[in-house]
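Only one chain comes next, encoded as structure tokens, the form predicted on its own.
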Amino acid sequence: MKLLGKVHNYIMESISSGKKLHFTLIDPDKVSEPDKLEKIAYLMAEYGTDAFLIGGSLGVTPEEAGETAKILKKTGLPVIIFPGNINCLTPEADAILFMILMNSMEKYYLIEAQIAASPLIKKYRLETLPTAYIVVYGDTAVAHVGRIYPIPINKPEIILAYALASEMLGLKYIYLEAGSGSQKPVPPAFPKIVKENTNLIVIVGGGIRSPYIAYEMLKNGADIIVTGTIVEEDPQKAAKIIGAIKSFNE
């Protein structure tokens, strides 16, 4: 197990260098076929993607992970598991998002989950990448399964006490989540005002469907923009937005 390693220097060497950077989250249960899978990992990473995501589904074996994981480091890009539950864990990936899901109603997603899953990430020797999330809306498959607090669209300064409580902890990262498959992203005032007042990495994600959308989030403070569902319907859209997140860091 590494705390803060190779892959936090890698995202923390970017960031330092005023970059912002993308991250395409892969979907283990969703993409079947390995040809398909390494096609899409190479577009990926010819468009520019910084890394790897995995997870995000119910439905995800440990054997399913691992071999997305293969595939992915292929490109040579770091693989970073995105932890729905702990079936997701695999020796295979470079990196977990270790996330407390800081607005659940639900204690096994505040503090269960991770104990049942740090002796295998020690064994695995995962780096972990300590993450407060927060799901935004109650509307997704996500908020339904982390039994979430809906976050009210016109209250930034909640966000902004969760930050802070999360800073406190001692955690890096903060991922502000409005679901895959969203078709509103997070508020622009959301990562704004965690930038201002943290010095959390800001890692906004779901709803992000246009070049547009993922400008107006680094221009408001997100430092890594996460796109999944875009990226399995049209790889064409994503590869725009890619170049929307490689423009702003010219």
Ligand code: 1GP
Contents of the next structure:
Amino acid sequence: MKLLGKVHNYIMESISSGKKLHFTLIDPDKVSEPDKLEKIAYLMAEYGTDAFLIGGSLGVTPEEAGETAKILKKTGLPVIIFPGNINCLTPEADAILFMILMNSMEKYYLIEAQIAASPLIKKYRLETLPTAYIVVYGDTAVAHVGRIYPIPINKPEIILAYALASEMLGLKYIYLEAGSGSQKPVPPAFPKIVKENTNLIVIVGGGIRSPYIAYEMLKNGADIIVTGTIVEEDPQKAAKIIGAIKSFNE
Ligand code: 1GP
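Return the structure block for the form predicted together with SN-glycerol-1-phosphate (1GP); the form predicted on its own was the one displayed.
Okay, now the whole complex, with that chain kicking things off.
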């Protein structure tokens, strides 16, 4: 079993040397044309993204996930499954965010999906990155599909309670999610309170469309910024966001 392995070490090495990271999210249901995908992958690698996430809430087949992983791996960067469901699993990836959707009201997303997935993950020899996944707002695809209970935005202490519980359960990562395509990112007070009170690796994503917002999140404790929509819509802007993350490193 590869619980925490090469990909985790790669992330930890950067973070413990004070660097902040950028992950590019690719939804195989949205970018399915191989040539276009390859072009985006090399472009993002050139701009300095640190890893690729593969995922989507709806419509991803195992074949699409596999083909996407093969193309992304050509860049030499880690390819990590960010599963919307067990249909996103593929042995072609390096690792998987092995997630609990902490604020779901459905036991499927709290434990059943993980049980269904674990034998496949073992068979595929995927490294697992144990992650608490919290979807903050109620009006996105991931919120609907995951049957989430939204987090009040003026109550960072509630996020902290989730984060503390996640750490006490032994999880290593926390992903504070606004939802792909969200009109607004998560409140910066959320990564801040988690960073100040836990040792979790803080991933922030959803609705990050400007270098300023990315920088704000980093200043407030985010270790890793994820962007998806902007990469598909405006790669040049994504380059600027990555530039802001890299300049934070300096
Ligand atoms: C979604 O956090 C990611 O899971 C990325 O969101 O598509 O809004 O960048 P965007």
